[in-house]
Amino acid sequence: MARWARSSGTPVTPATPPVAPLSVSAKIQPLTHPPLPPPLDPAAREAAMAELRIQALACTRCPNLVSSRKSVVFGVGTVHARLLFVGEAPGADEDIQGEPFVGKAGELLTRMIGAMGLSRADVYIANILKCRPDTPGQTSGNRKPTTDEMATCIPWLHRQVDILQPAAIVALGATAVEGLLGKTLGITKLRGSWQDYRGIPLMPTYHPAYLLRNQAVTEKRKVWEDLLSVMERLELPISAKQRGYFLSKA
């Protein structure tokens, strides 16, 4: 039974800027569904990535989060990646680290990365909030964010997209889901099937917290199969024995 397998350049500021800033301060309503803009050359897009990140650090429309947050957890990983990882928020190790995706849910989904033979390093990976949600009166343990916090952080991310503007994403978990697309319907009904965000085809699965709770072989089979459906929509080589993980020897 196969297993998850583990596995620069000077920015140049373009002469016009993709996106206006974002107030850090003020509380906005987003877009639902903003269209994209015109894709950046290479040296622009890192450009436009840094400044939103400057901006983004600097963010407080939160109150309660910015009190209570160590880290602003921006994104990591290539500007130039064809594949863009949205999970839910930032958990205790992100918030710590400032980097998405750290903790045992972080080891998960970078072994799921490289069973697809792709590093961190070739994809990028963000969150639906940049800030871990506060837990008043918890000593440990995370929450879901509140339908208010995803309205209010949600435009970054969708600036996020416009300097990427990946050929495909994978969003991991209902959160995810809600954010991205505003659907509600239930991780387990719309996980394995493509859906639309902004022109971008978008796979909904399971979030790596979910695997890590049940650790299930038709669980984890039924993630890989979706992940599969992504590499075959990016044209990315796909062996033997990659298709034949988690599938019953008997």
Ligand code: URA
Given for the second form:
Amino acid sequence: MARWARSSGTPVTPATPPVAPLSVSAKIQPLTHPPLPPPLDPAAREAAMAELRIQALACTRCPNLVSSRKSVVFGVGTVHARLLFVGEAPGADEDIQGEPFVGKAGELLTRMIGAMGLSRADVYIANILKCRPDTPGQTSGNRKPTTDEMATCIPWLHRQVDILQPAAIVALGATAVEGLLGKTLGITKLRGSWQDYRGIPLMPTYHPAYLLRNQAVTEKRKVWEDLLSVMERLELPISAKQRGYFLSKA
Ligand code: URA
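Okay, that is the form predicted alone; can I get the form predicted together with the named molecule now?
To see the whole picture, the full complex is given below, headed by that same chain.
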């Protein structure tokens, strides 16, 4: 059973300019997002991501989220990652700690990454929304980001991808797919089939929170098959044991 059942160089390109302001009513138009810029060398990548983080941490585009947030949850991992995981939005734990996927769903994601033979430090993890969606009048619970919030925040993620230029992206759940691809077809239909995000192969799969709600081995196996497909694409080593995870019980 799977346990989730865990460079350098000289800058050639200057850090890119700040993300232009967007009107709150702008609609999601990820397919019109410009092609990827030329890749940065490792040192320039570090500098550009550090600069972008500073800008994002000062973002005040969504007044409701600015007044309720404890942190801007920018992203975590290495800027040299070949694999980017994208989730929906920070929850309460992430808002407190300022890091994506550190709550229950995050623990499962960390185990999934471990089952691939990687660690969180080998990949990059970010969300569609950098601030926790507010829940006025409630002391707990999460809500899905609105279309306007996603449209307002998505340029930060596009810029992160401009800098990272990973070899593959895993979109965790329907909101991640909608934010990146503008597709609202449904994660059940899309999961397991490679999509294209600005020339980068993107694998949609279920969100770890879904696997926590639905403990069926068949659902875990589906996600594992999607991750195996990602491992094949990245030419990561796959053992017979990894190939067999969840098969005996599926
Ligand atoms: N769920 C997400 O989509 N992102 C997080 O960072 C945490 C939970």
